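For reference, the chain that follows is the form predicted alone, supplied as structure tokens.
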Amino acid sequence: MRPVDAVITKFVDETPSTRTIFFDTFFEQVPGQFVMVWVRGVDEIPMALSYENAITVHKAGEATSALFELDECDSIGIRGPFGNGFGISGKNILLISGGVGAAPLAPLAERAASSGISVTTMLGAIKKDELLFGKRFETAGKVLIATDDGSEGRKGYVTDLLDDNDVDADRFDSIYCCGPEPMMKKVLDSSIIPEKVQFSLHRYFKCGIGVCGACCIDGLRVCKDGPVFRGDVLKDTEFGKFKRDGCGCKVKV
């Protein structure tokens, strides 16, 4: 449970608001697992590994902003990987990614493609220059793009690709989804068979090992029982409706 001291080796600016931080420590992981990242003097936050030795950070809150202020040769503390990851099954899979949700899905796409699995990715973002890991997904297979403003691909949400039958979800053996929770809830509420879809959830984690209960969703501990859940497990829960803040109080998603 003691954090590993990971020294930063380089930064890669992926989009105007997203940066990948590489460090000198490699972690064996199942795509979809998470690590607890300790920004000394600020906070400890959960993040997916986007590579075996990197995290991809979207600048949003205090801790992520502090990560943007670090320099090469600075260090961060890392615990993990924790939780369960995506279970790859079938020979023809679909990935649905929104925003920084591409971080855990890109390693999944690469691992599946290297095993001879056919990979199709629906990649969404607010605008063209916020699309994340497009080249990695293109190397793994077919990519369909949607942007809110129409600056790349289809204009609208990435889920619109399902609504308008640009993608026939029924023909895929398994589906994997990560992104903003309202987007994932829309996928869950679609006509896709819930058992076929695996969702990677983001919740407020304190311990990361299932002790504190800060991340609970209807009795499920997201850090321990997840963060990846099948759709049938999330059906008829508070998923997409409520989450918990730092004090444990329910707030609307």
Ligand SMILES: Cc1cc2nc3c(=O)[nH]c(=O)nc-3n(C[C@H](O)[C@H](O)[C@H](O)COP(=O)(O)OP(=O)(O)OC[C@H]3O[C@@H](n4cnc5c(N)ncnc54)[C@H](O)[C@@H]3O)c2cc1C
Contents of the next structure:
Amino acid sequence: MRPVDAVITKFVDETPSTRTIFFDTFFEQVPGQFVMVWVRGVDEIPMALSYENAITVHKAGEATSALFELDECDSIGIRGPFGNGFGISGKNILLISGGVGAAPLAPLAERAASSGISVTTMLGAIKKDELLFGKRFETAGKVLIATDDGSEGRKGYVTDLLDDNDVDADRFDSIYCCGPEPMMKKVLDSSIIPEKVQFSLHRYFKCGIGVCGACCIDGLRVCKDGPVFRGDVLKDTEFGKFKRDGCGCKVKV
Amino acid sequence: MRPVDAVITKFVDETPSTRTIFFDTFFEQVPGQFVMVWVRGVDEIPMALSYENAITVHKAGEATSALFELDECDSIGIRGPFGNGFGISGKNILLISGGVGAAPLAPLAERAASSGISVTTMLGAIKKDELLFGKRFETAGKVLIATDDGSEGRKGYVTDLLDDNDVDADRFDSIYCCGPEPMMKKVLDSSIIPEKVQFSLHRYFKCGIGVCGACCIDGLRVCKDGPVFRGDVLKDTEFGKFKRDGCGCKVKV
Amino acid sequence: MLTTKISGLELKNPLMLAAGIMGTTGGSLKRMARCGAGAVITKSIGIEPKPGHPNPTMVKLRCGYLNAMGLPNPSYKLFQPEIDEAKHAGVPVIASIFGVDASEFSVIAGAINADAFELNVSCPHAEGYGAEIGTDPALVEGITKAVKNATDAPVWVKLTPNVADITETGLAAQKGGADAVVAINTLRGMAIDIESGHPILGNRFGGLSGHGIKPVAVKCVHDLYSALDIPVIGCGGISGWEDVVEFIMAGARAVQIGSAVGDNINIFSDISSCLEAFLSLKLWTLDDIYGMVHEI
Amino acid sequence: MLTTKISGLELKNPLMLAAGIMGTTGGSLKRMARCGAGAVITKSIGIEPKPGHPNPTMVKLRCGYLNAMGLPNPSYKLFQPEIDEAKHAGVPVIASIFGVDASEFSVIAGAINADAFELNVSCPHAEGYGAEIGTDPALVEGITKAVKNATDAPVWVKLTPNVADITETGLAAQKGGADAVVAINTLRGMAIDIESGHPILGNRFGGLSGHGIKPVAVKCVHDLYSALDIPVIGCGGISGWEDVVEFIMAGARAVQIGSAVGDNINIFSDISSCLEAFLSLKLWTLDDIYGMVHEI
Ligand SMILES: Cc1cc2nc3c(=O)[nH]c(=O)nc-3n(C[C@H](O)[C@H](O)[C@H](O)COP(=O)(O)OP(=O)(O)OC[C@H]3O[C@@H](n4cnc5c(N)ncnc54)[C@H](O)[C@@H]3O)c2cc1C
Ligand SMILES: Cc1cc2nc3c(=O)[nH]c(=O)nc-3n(C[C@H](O)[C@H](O)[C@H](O)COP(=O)(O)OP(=O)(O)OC[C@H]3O[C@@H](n4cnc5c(N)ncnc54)[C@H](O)[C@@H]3O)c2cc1C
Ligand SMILES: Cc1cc2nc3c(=O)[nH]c(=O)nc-3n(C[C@H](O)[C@H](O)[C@H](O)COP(=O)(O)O)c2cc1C
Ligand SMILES: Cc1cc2nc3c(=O)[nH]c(=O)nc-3n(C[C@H](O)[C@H](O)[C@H](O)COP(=O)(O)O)c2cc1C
Ligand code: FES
Ligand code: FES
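Would you mind giving the form predicted in complex with this ligand, to go alongside the form predicted alone above?
Starting with the chain above, the whole complex follows.
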């Protein structure tokens, strides 16, 4: 498919480093799928849909910075949604979110809550004002917070909350996790049964449609077979250890 | 579409010059549509489907002769059905058939009769044993016969039957006509209201799918806009006067 | 709003009927003009009547069409009445012509009366004619020059994409005095019947047209626009108004539509109205989008 | 029943993974081999690490795909471990390599250990590499010769269809000592975003692959089979078993599958079983249909 022209209707600054960009086009998605966002003349990058008509961008480099410089009525090109989203199952689910990992998890929380599923979210960020979509997760269910500097909630990584007595991971039917890879690796290596956890992965995407192989983890295409994978599939793979740069060179995560 | 491989299952010699070739593949059609019949290595020619799984071939030249030389289990390539078939309407219909023009009209007669329409057929041929599908038309309704040499029925052209008192063309809701072009021209030029008559035309087909224009009558594509046309559409055209040969040169009908 | 001028011809819209489609008779050309074409090109006309290749001459594939008609035509000696009849529809009628060498081309152009000539040096499946000439810049230049001397009408040269670099033959046409180039003719292609091993076309191989070749055609137009001073007419795989916009943005002054006429005889008026609506919505004119991709 | 031998390599079936698809990592090559490929070709490997072109690098069109990856690769210095890992799947691993001249090609071929080399002289969108070399028969011959001197492994040359006559470069490869040719790489193409006038690919233009180019590829294979003595490997637009039959009938000893892997990762095993069933039904062997169209 060619990029769909999506005209920007509104910006919402969510945190000092993340901004939600709303557009005039709605995309039906399974939360966890992604779209390719084309900033014309700059680059095209993968993004979760944080709403059916919005992406939430964390400023990371050239393309994401260019997204911050757009104005209302400017347009971006959107292809997708692509890939496999989260499979929602169980009556009682846990979300583990780190940083901008909240972008695909917030619509998941809302969809699950609206079908009567009990949703608990462990929400982490580097500091209080970087906590993303706190309100949306609260509306959907219970929220536990961790910040690296302790400015809100538990001080430390969001995964540390698992060690607390607050959360008994075993009592959840399904667990959904998105955030920085080292954080997700901690979850995979924890005592939680890996079959129970669905991880939404990030890799360097080129084609985004399962052809080129740039995004592979041990042969699994993150763009097409993922980006959501069950933990057992990721065990004993490069996940959490190595990734590939734009040239395909192995680099440490 | 690519040619479908149709394996020949049976031959029926209908008359000294026509043979029905049955194959193992069924094509759903509106009677009056045509298929392109590919005799590999020889030529591809347009043919009516005389049954859902058969064509009835009159030996005319190279390709039709090649069709007569095939054996059971040989195969031909079939593309189609293409074009617009007869529109069946009314309670009381008249078919006017000349020679191998019976090929598209016989399935029409059967389909009409089976939906309770009263079918009368004027069936013509050069002589008695060249009368095609007499039985099929009789099963469907009343049949009036004419032969050029008078060996059966009225002596003369099938159109002469219109002058008889036997047939009052005006009392039919719709009239369907297929045969040699001069015969069809007579029907068009008769006193019958042209809006009432549907003619199935023959022209030299190349592409068969409405692109090349080889089959045009005053801009009408016989292969795509036809091969069935209402009489009023054909009034004051080249129909019955000129046709085009393989080079596109005008030749007298 | 869609009016365009190309090599002196005024067109009510930039959409022309491509050569070889509905182009053998005055009646069919007239019909296409009445169906909304801004101009019509005839079937390619040669020196002698030619029946072309045996059937199958055309097959629809999953992406596009393959054809090898073999340039059937009644010859230039018989063709003038068809052009004259086509003229009654009130749009320019362009004669597509072919030959084995410059002298055949000039004889035909000298004898025929048409609003412009399109030189078919690009048919991929007619031995001795067509692409065998059209891949050689020197021949293209020579033939163009000869035809320019034989007629006062504008001369367009239709190019083949079956070359390493289409700007070489485009520049040769320009050097020969062409008023415009047309890109592209069909891509060489072949289809085989797997039930029998027979090539499907009577001529064994043929030319690929239709939607699948559009990206190739757009790239050719893009390159020719950069390299040439004369206008480029785009052709290849157009089946909707979006395709026309893409060609014009790539650098086409006008476009031609061929295969897609088969499934939609009203394609010219359909595209015209959608194109107008698109331009209005965008507050653009045809001139605004002409060659737009080169400014970016 | 599907076993084939090509330039000394034994294949369990004639279906190979094409270069540039799932070919950057040992893991992905291994997966494709386990999914049923008879052999796998690596991403094209060059002298230095290369990130390739900016995104968008690939877009799916109505007929086929357009891509301009820009030959991203980690360089031959880092690539041997990926090949070694891929070898664990038990099928031949062919290294696709590219360079600016004969000496770059030979350096890489001399340093890499693989079951065969495929010389990519045909990428249509990598400046200085690829098709700029591959349209010049003298360069093709020279590079082939140099690589043959640098390695004992079989050498295949992958040809571009963006030429007037592909048999000229095919013959050049043969003269240079190639053990087989592969036809075809992508067709030059372009797509434009009509909302903005921007070319859709980051590199502006790219290469067309997928179903739409199959008739072009089949014709190239047909012509090469007629002209050359060395075997031809077909590639371009294969998405089903019927396509494979068509290529083999045209004269391909084996085939490669690229774009279609995206939508069907199991395409190799799917095609293998259908191909076997077809051959059984027809009482044919692969040898029976090999080049069949030429006997008709
Ligand atoms: C499935 C998926 C969903 C994502 N969802 C979001 C989201 O909702 N919000 C958000 O802010 N970010 C999201 N990202 C990450 C986002 O794609 C990168 O932050 C972005 O590509 C950075 O581009 P840049 O030019 O700004 O940074 P650069 O300066 O180019 O690089 C910064 C880092 O971003 C990564 N990156 C660069 N280009 C790509 C690419 N083409 N594909 C993947 N990673 C790349 C690289 O690892 C690099 O280290 C997602 C990534 C994936 C794979
Ligand atoms: C819509 C349609 C339906 C037809 N249905 C039947 C049918 O059911 N039974 C039947 O016997 N015949 C039918 N015909 C006529 C049949 O197509 C011709 O008799 C046949 O093409 C003759 O081919 P040939 O090679 O045997 O003869 P040739 O020696 O090639 O020519 C004999 C005559 O057949 C005509 N002809 C040749 N090639 C073509 C062609 N490609 N397209 C059209 N006409 C051609 C020419 O006018 C020529 O004068 C139909 C024709 C059309 C257009
Ligand atoms: C059936 C058919 C006949 C054609 N005949 C001619 C011809 O006589 N002269 C010519 O220059 N091009 C001829 N062409 C090429 C078309 O004019 C056009 O260049 C090509 O089909 C690409 O456009 P399209 O994709 O819109 O069909 C023919 C194409 C087709 C499909
Ligand atoms: C994303 C992508 C990357 C490619 N990279 C290479 C490459 O590195 N080297 C090469 O020789 N061919 C490359 N090709 C060309 C393919 O190997 C193949 O020749 C072409 O895509 C036609 O086959 P297909 O239609 O089956 O895809 C690439 C094709 C695609 C789609
Ligand atoms: S980015 Fe190309 S396969 Fe995933
Ligand atoms: S035969 Fe080509 S349009 Fe009818």
